[in-house]
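Read the single chain below, which is given as structure tokens and is the form predicted on its own.
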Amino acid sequence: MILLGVNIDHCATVRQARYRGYAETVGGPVEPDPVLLATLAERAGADGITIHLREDRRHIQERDVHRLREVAQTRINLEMACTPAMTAFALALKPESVCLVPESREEISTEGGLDVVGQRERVRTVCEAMRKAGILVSLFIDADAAQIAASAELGAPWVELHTGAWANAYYGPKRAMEFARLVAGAKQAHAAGLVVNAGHGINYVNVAEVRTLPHVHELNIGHSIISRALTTGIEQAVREMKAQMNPVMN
């Protein structure tokens, strides 16, 4: 069975088109609430609850985290930038898991995968120390050789297949193309002894197909699901999104 990661970052998004200036994250006129959000997607069946605590703060606030870290009821991943202050956040927070992205002010989402084989030394000094406090770690990257490889010599237990250009391609000529990429990296890393978990862009038509990917353990998802919630409300948008990627255990 394939778990489901629900990204919470996006909720926090609306919340910030509103009510950026406002000293507090919760309560009075301020919603909507992102842990509470968490809380009701769990209770649907969500296995983790992603979230990104990005170095301009766009969305999920610190106040954020520290309240979810209280009530979460599953396993909190930590989206985070591979930096000194980020890592001594993490290691504050003691998270279940860390998944080290790239991160661009300029970027909506994040875009890409992380370069591992370039950031080498910077990378396995974030992997270390994650691993010393006994938080779990997970390396963002493309389904790229090199990048796969690398993600193994550092030791990172767990790697999370970017998916963005595949979805991106999902209704064009390269989808094949982008797909079997994927399908190569997936079995690369689980070669490598990896976890494989995969993200971004998945959505309620597109997962009919990344959920056949070899080895898959995890999806995480956020964009798709808020965007239903909207109109199903959460627990159903989870609930939904679990169908579809295990259709069999339903």
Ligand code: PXP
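What we label the rigid core is the largest C-alpha set whose atoms superpose within 1.5 Å from one form to the other. Residue numbers count along the first chain shown, from 1. Predicted model, so just to flag it, every value in this text is computed and none were measured. Compared with the form predicted together with pyridoxine-5'-phosphate (PXP):
- When two forms of a protein are overlaid on their rigid core, residues whose CA moves 2 Å or more are considered shifted, and Ala12 is not one of them between the two forms.
- Shown in the overlay between the two forms, fitted on the rigid core, is a CA shift at Ile226 smaller than 2 Å.
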Given for the second form:
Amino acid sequence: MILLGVNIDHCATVRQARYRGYAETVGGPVEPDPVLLATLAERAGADGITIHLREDRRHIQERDVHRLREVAQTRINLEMACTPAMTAFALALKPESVCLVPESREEISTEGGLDVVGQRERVRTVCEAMRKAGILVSLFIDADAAQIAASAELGAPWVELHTGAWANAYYGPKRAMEFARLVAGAKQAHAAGLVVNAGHGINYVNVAEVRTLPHVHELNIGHSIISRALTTGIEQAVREMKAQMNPVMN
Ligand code: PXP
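Provide the structure of the form predicted together with pyridoxine-5'-phosphate (PXP), given the form predicted on its own shown above.
Expanding to the full complex; the earlier chain stays at the top.
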């Protein structure tokens, strides 16, 4: 059974589009609430909730993460940059896992995963701090032999293979080549003792292929699930608003 980590960042993206800087002062409902969404996702079977507290705070805010820590019934997977500030934040929060992701150009490898090879010591420092605190570390990397070998050497128990290049190539001539790269990466990571997760750009169509990746333990999916929730929820939302507008007719 492949596990599903639901990424709720884009719920916060929608909230921030209206309420950036006002969350504490509005007084009424500040919506949509990513923590409420996380609770509903768990009720529907999510195996974990993934959130990315970015340094630029463009979507998820610290308050969201603390509130989620109080109510989460499954697991929190905190995506974070490989920085001392985020390390301190994670050690205080104690998520079940952290996923180290690149946030600035110089941390990015060829396809967009974390460049573990290029910043081995920096990644090692965070891995060791997390290991001592009992927090699992996942490294979000390309399916690249050198990045996988470096991840295993650092003792990270998990990797998350970046599926973005394959997802972008899904309708083009490079899809088979990109998928073959993911398959080879998954096999190499598994053989090196790493737990293999995958994520980025997975949707309701391409999941049919990515679920055939060997050894895959968990998929982290955000944008497509949030998009589907908007689409499937619009009819009820409109009905409810019309009923509020015209109460005597109901
Ligand atoms: N995994 C990681 C490490 C990510 O950074 C993201 C994007 O926030 C995802 C998975 C989810 O990607 P998507 O929103 O395209 O499903």
